[in-house]
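Okay, so here's just one chain, in structure tokens, the form predicted on its own.
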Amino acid sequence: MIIFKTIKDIKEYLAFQRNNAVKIGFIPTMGALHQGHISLVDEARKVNAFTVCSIFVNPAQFNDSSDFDKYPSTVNEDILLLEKAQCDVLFLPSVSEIYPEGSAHTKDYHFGTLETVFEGAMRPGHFNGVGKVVAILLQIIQPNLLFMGSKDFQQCLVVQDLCKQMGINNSTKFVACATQREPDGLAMSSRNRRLNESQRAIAGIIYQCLVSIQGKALIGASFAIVKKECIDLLTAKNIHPEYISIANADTLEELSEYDLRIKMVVLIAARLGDIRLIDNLVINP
């Protein structure tokens, strides 16, 4: 694996590479890598693509700024991981990198009703930062193939509607890849290695409430109880929801009710402590 950490160093080896009629693939991280990140650059070669990956802890995506001090940095261990996966380059830039005038200084790409719900509206600003970063790393990167993971579903939603912004759906088509879960159900995340023990014990009900609002829904049942009695059993294991929401799975349009006759999302934000974890699972008509 080649570490780069210019953006003129990546983009002449990328072109290189281009010019030999390689297929890119791109996985763009913020590091704290775990199993999940690396069944993206699975992914990526099992369509024979040269496999960019990405660290970058942006800045820009944290409304809370204490968030950004707690990201775990794990940097050594991440390099050794992508290594063992075969990954094909690592692109390490640091912020001035990046943002050499600042990231106010950088183009803002806004969302409409994508960036007022769920994620957008617990964490204000959150995507407009997360725009201008995929952005930025596109336009270096200029990849065939993107891959992220569906756990931040929102998250794919926009980014997947950047590309058409920056005029770029065609020529790199996103890939959305399951989430990978851990044995209890507990979706793979950077934030789940700041859970202490007892907090880990009981994260993966958030998981059962997921499959429990899911499963009703084929069965006729209100999902103003079904959310109650998901809401109750986390409460009651001092696991404090701050969303539990079912939606139209295209445009985010929040639902009161199970609608079979579309595809749908059950999307769960919640805190343990000072850990926010999201999770969501798709239910098809």
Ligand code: PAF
The other form holds:
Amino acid sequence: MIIFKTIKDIKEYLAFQRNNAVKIGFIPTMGALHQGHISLVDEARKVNAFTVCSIFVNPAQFNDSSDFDKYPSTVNEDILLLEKAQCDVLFLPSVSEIYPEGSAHTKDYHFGTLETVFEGAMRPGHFNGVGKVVAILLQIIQPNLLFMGSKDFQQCLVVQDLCKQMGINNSTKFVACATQREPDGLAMSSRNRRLNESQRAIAGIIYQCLVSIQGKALIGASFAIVKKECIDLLTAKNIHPEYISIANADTLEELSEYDLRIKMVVLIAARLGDIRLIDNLVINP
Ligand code: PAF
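Given the form predicted on its own above, produce the structure of the same protein in the form predicted in complex with the ligand.
Entire complex below, previous chain first.
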């Protein structure tokens, strides 16, 4: 794997690869890699893409600076994992390389309702920050395929919208990949490594709630009742839900009741101590 730290060097190298008619598959990350990220590299390799991964902890997307300070950094382990997964290129820029004049001086992006609900409501400015960095990275890498994990369901919709706003949705195909889960169902996430032993032992209950909400949609249950059962189950274990919601899976418009005529998604955000976890499941009618 070749590691580039500057925009100039990676652009030159990828221009050369593009001339060899390779298809570039891009996986943007903030590091602290786990099997969920590696599965994205595997997906890119399965379709014979020349695989480029980036590691950049983007200050612009943290509305809470203490969350940024606590974000785990494991670059040496990440490099070993990517090499083992046969990733071709790693882009590892500094903050000044991406934001030479500060992130406030880069273009803002807005996503309508998509940026004001769920994660957008809990983390004001977060999706503008994601938009800023992903736009810069896409301009540098110019991938044919962009691989992202469905665990961040709202982020996947935001980035697809970003590609449309940038006018690259025909040249860059967005590939949403399945959430990777631990044996108890807990969605793989860089934040999981901050869970202590007792928090980790109960964190799988979030997934049990998603499965229950998904399953009960299909037997005509009331969402309000299922939601109450899940809130009780989580709070009894000291897991504090921030939202447990169902929404239209294309627009994220929140629904008060199941509507089997449309594709829905159930979304949960919950706190265990000061660790915030999110997860979702699509409900197919
Ligand atoms: O999902 C992430 O790791 C980040 O939000 C992303 C897409 C790499 C942008 O910083």
